[in-house]
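A single chain, nothing else alongside it, follows as structure tokens in the form predicted alone.
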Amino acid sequence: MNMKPDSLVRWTRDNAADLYGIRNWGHGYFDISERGEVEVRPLGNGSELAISIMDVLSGLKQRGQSLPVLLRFADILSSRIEQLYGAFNAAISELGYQGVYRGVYPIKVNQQKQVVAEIMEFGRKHHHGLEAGSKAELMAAIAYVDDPEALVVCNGYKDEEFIDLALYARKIGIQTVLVIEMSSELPIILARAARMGVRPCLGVRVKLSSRAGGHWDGSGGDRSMFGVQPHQVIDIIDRLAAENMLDCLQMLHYHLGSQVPNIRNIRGALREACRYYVAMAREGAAMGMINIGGGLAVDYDGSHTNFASSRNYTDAEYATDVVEEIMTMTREAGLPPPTIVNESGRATVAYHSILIFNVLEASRFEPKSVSDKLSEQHHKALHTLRDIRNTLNTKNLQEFYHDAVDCREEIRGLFQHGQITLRERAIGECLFWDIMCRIAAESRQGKYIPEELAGMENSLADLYYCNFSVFQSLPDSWAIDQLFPVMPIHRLLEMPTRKAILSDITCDSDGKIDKFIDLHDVKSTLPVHELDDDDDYYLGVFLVGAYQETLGDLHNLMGDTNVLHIRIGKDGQFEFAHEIAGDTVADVLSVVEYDPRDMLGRIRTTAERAVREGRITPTERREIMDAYETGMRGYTYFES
């Protein structure tokens, strides 16, 4: 839908920044340059080093790479780790806490090898560790943790093989902590440890009554999926005491949720968890570590509120509240200060990844104009619609709306019963939607908009067809209505004059983005620019580093996108540090059990039969086979 620009307003990058909220959700990593392009500041606030995304795309084009592409900025990972440790270390120093902070990264948040390797590289000086919730993740963790002071926290269901791997890792000097999620795991751990001659380091995950609210509320509360009940904690302590192994129980663990937007929920859970910790220490357990799990939220919409896609606290406030609560309660109990462990995955990796794609074309809702000249042969309902259009005024918008809807329903009924022609039906539809567009334009000028007219602009929005798959690259947007910041990455010195929803290239009605961030509400359309026939139009989806890559599926056999890792070199310029080619058609077909060689053979047989039957020439057969083989090697997305 068209938004009429105000000719008296000089559009600036500050206007664009306010419109898209980039300085609210960007956390200092993103801004708009003097050229009107989104720039990335990998080192965060205070750094003048900036990278234009358009310059990155220019480099990609010169190298023959196609969109869509996932950009990963390694230096943002480094910055986020430094900010996290900076916040906790500052709180520890300010409050005079005698314990230390140790972070661990949950591999499930983004399991890509390059991401895990870079986190371990950047976090080594802080003894940053990993969290694993499956055998595959544990095997990755023990391969990439080469710091004897870093923790490997072992969560999730554990069979004998999982437990053996963790105990063997401990034997070779890796600080694995087996967290008991279910009381039935303890006998297996004790038996395997005795067989190997290893004294395990154990933790207990407790079910707190505290809850977080929002999309990810299932991790907390009495009915949470993982963790043990109070009576089971006592059973575990008694069993360990009977085995003379209470010194092995060293960690209290809980997990409130993946994204906890309200600091009050965090504080409430901390108080309850500290009571568990103190009680377990008084029962004779060695203790020494409190693992507060994940939950440090990302402010996706920039509203700084307790909305599910936001958070009402800063990193510093989060760290201060955690340290203060633990210090106060353990000091009152006369216990040594425990090591504070947390599993911040989302807050570590979300910012470092951006999905970039081009817009292929737009479908605009602009009804064809209809002449006022209707003959006597045209049905009276068409004359009525024409009169509504010509007499519409601001005072009676709602009345005209109702009359137009009634007329359209009458015309549709007449067509279904064969009483008017297709041409008359088409005239009626054009008149109706012309009226709707005029009502929408007029309603924008009024102080009060009736509820049934308020959403009209959204129904008249443009549809921008974009070269990506929601299901592959943004599954949370489709599955749980997760909001991500979306905006054009260029032309930001021009006022956007259209409103659009975004459709992907899958043939699925759910393959779209029609909810967008806003400081005060959730918007149903995105302000965008007119498409230029001569130049591509690029959009970016930001803060997609957490979960989106590993949750994506092969809907319509759209595979992984191209991936580009970007790092700042010694000369201060950005480098293409690592490139990963996106899936080919053959790749995704193989995943769903097709054999590309067999398929080529089948097409070859069919084409040869067509030659024998005289349908095609041998030359045409070669062209057909070349096209099919080239397609097998091609990108699953639109290629120009």
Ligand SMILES: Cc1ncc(COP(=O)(O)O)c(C=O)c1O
Given for the second form:
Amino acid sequence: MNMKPDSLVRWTRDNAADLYGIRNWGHGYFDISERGEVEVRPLGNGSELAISIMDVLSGLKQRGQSLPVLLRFADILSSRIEQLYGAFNAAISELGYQGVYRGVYPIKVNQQKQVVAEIMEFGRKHHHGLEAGSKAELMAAIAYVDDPEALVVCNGYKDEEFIDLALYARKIGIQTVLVIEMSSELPIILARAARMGVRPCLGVRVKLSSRAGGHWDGSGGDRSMFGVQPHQVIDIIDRLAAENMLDCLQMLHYHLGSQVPNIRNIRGALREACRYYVAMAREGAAMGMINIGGGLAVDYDGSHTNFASSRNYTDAEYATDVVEEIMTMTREAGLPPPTIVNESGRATVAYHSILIFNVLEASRFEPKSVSDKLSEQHHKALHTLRDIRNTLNTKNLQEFYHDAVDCREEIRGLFQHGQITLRERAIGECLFWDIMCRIAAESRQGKYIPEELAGMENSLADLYYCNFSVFQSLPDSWAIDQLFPVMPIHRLLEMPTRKAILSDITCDSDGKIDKFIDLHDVKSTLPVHELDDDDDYYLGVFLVGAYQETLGDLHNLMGDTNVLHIRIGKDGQFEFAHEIAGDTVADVLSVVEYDPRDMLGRIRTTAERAVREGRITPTERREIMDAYETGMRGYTYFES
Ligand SMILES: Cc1ncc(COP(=O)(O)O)c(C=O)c1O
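Swap state to the form predicted together with the named molecule from the form predicted alone:
Below is the whole assembly, all chains and molecules, this chain first.
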């Protein structure tokens, strides 16, 4: 849909920044360069160092890499870890708190080895640890935590093997904390620990009655799936007391849910959790650590509100509230200041990854023009539609909209009863959509747009077919309507004149992005530029570092995209630190149990039969086999 025909309007990078909100959601990591390209400032606000994503793409092209590609900026990861420790350490020193802050990264949020390894590298000076929620995650955690002061928090349901692993890790000097999520875990832990001669460090995850709000509200509250009830906490304490092991119970843990948008919910949960902490200490448990879980939100839409895609607080406000509440409640109870443990995942990794893809083509909603000259033979409903089109004006928009809808219904009915021809029906449809386009254009000019006409522009939006899979790369956009910032990464000194919905290349009607961030609402279309026949057009989806990569699936057998890790080198230039090739067709077929070699054999047999039957020549057989073999090694996405 064309937004504004007046191409003479002066358009600057500030206009583009306002339109796409990049300075609101970018957290100082993203801006627009003088060349009109999105630039990444991996060191954060105030740093002059900027990398143009177009320069990265041109480096990729020179190396023969195809899009889509996921760019991971290691320096953003490092900067986020510093910002989180900076916020907590500042709050601790301002408030005069005597305890310390310890972060642990929940592997589930992005399990990719490079990401976990980088977090361990950057967080080492703070003794940053890991959180594991399954056996596989624990295996990864104990292999990557080599700092004896870092914690490995073990959440999730635990069988004997999981518990053994955590206890063995403790034996070799890794600080595992077994967090009891279900009462049934305690007897197993006690039995295994006694057998191994290990004194475990234990935590209890409590079910708070406080709610998170936002998308993940269900993770918290009385009916949440994880954690124990108050009477079970008492049972655990009594059992530990009976075993003379209350010194082992050191951590109170809760997790309200991810992406908590409202600081009030965070404060409410803290208060309740602190009561548990104090009560458990009074019951004789050693305590010493309060683990506030995850939940620190990311301001995806940049609105700084309590909307589900945003947050109405800063890192600093979050840290201050956490430290203040814990300090006040434990001080009042006369308890030593606990270590504050935090499992922030999303807020650590979301910013550092960007998905970049090219637009393959656009489909425009432009009805074929129909001449004014209709003959006597044409049905009178067609004449009425033509007259509506020719006499439409700002004052009669709504009335004529209803008339046009009625006329179209009549024409469809006449066609169904065989009373008009296909050609007449085609004229009717073209006239109808011509009227809708004119109504949309007129209503854009008016100050007041009736509600039923307000959505018109969206139904007439262009469809931009893009080289990616929503299911593979942005599963939360499809599954829970999560919003991510999306924008063109170049041509930002040109006013975007079209409005589009983005369709991916899976053949699924859900394979699209049709909800976009907006400061005041949710937009149904994205402002984009007219495609240029000679040059590719690139879009970026930002803040995709959390949860998207592993949740993604192989819908339509679209595999993992290429990944590129970028780091700032010693000379201040960006380096391609690590490249990971995306899945080949053979890779994804193997995942669903096909054997590519067997498939080649089958095609060879079919091709040989065709040679025997004289349908192809032996040379053609070779060409066909070459194409099949090359296809097996190829990328699963569109390659030009
Ligand atoms: C127990 C636990 N801790 C931490 C997290 C990470 O939460 P977030 O990504 O909101 O920081 C999760 C994720 O839901 C979780 O289940």
